[in-house]
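Form predicted alone, single chain, as structure tokens, below.
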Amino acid sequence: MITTVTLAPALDKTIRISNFSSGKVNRVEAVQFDAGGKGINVSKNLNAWGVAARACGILGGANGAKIKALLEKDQIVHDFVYTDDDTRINIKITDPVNRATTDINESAAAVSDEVLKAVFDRVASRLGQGNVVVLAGRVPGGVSPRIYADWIAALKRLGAHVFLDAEGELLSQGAKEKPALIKANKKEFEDMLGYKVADEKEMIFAARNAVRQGIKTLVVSLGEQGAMFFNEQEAYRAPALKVPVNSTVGAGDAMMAAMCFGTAKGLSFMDTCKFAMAASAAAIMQTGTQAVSKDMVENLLDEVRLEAIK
């Protein structure tokens, strides 16, 4: 079982704006509301690919209904603690003439240390040897920046192999911890070993020593650049696929929700690799944060390029 954890989960409302522009009247064409927030992301297109995948975290108000009822339409299994404030809403504004995506973000509400305790023991309730845990995303204003590097701890402890996706203290502090699986765009990673990559040279160095030190996988996604995959033996880098955008937003999540997916299904390190290069090459061609389907996957496949790191 997959379990993820999003404690600032939002209701993501798209909106798409042909020739977008601040300070003016703008004409919407299209309104989308989706389930969001990262580790919610990753369960919808695990569970679009046939992986079950438990989401959990924190839901409040009649933004949280409604994300409830978008995630049972779509038969997500789901463990939610709730509370009486409102889950933020995020507004993409999605420009199809100008290839470009404007993110409004609310924050989220502050929660109480006893509401995140019971977020944890859901998480650890039904953990069994083996199991991954997703901790992905922001958290509420308040909330310790160690809270992942505490859970990672804990939940290493219980048997789980945690995968990581955070930014900013949040991610230094969890690496500190070894989580399973780091993934990182290249200012997150920069975050955190604390210093600027010069180069790619520079990039590839670091990325192995923090192998070397404990974490098991580590992806680096480099938007139009493509990403990097380093595990204990084998090292690739891949270009980002060429295809029509629509959309940036969710394409890290699948990313993160392919490598989930190599895990459970017992893929090689390089074909859960190019999976996650063609899942996320996938999300940027649609609207919204909708799961992408396993045909949209597969099809792309083919045009992964994998080049091994020497």
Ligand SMILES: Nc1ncnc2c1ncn2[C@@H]1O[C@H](COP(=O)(O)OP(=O)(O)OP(=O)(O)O)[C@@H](O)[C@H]1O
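We call the rigid core the largest set of C-alpha positions that still match within 1.5 Å between the two forms. Fair warning: this is a prediction, and the values are worked out from it, not measured in the lab. Numbering follows the first chain given and starts at 1. Compared with the form predicted in complex with the ligand:
Annotation for residue 100: C-alpha shift of 2 angstroms or more between these two forms, rigid core superposed. Superposition on the rigid core between these two forms places the CA atom of residue 14 2 Å or more away from its counterpart. In a rigid-core overlay of the protein, residue 26 has its C-alpha displaced by at least 2 Å between these two forms.
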Contents of the next structure:
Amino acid sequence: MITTVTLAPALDKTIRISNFSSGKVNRVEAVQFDAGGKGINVSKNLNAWGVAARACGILGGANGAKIKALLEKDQIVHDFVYTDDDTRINIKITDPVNRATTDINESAAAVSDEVLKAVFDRVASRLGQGNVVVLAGRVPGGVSPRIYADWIAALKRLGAHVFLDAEGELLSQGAKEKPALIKANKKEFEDMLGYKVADEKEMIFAARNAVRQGIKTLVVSLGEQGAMFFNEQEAYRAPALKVPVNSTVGAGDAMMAAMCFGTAKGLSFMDTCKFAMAASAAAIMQTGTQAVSKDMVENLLDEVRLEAIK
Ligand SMILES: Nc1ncnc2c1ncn2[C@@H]1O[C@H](COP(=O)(O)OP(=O)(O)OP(=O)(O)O)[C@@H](O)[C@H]1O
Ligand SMILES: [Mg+2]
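Previous: the form predicted alone; requested now: the form predicted in complex with the ligand:
Up next: the whole complex, starting with the chain shown before.
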């Protein structure tokens, strides 16, 4: 069983308005609601690929209830802690004429230490030896940036493998506790290192060093330039697939889901990395953060080129 954790989920409200303009009256053409948040996105993909995953975290108020209903519609296993404070809404205004998206993101309501503890207990409650726990995304304001670090240490003591996707101090502190896997884009990788890397050679050197020091798998994603994958024995570089880009939102989450998929299915490291490249390419061909279908990923697998890093 894989457990995903989303401490600051959002109800994504996508509104379509042709020729959207600020300071004017705009007519809405269509509205769509999606359950949003990095851990939830990972769960959605795993569910679509036939891998059992339990989505945990915090939901609140009527917006939280709406997310719960959306998860249930997709038959996604969930085990959230509920509060009275409304889960935030993130509005995305898509303008098909000008091909632009405007994001209006609320901040997540503050949460108490009791609620955080209740989430941790829920995550820990059904963990088996070697189970994967995905900690992904930002946390509500006021929560300690050490939270992922503390949870990684505690979850490791329970025998779990923690996969981390975070930024800033959440990542740099978390990395010190040596999670089993880190997925970082270039900027996040630099947050983790505490310095900017000058070129690819320096990046590879730093990544190998991080793996030598105990992070078993490291994925550094480079957007349209592809990604690099490192574990204790192997290292690969892959150029991004050439696919039509509709929205790059959720590409990183599809990649994280693929790393979980490879682990759950016992794929080789090479096949897992290939799956990650295909899954992220499939994600950017879609407009939203809906799950990527397994067929779509499998159709792209042949196009993935992995090159061993010497
Ligand atoms: N423009 C693009 N063209 C082709 N592939 C892309 C593009 N952008 C992203 N990808 C694919 O998606 C992967 C992850 O993208 P990216 O490095 O942007 O992750 P991220 O910054 O974590 O994204 P997210 O917003 O989901 O957190 C890349 O390694 C690549 O395989
Ligand atoms: Mg990301």
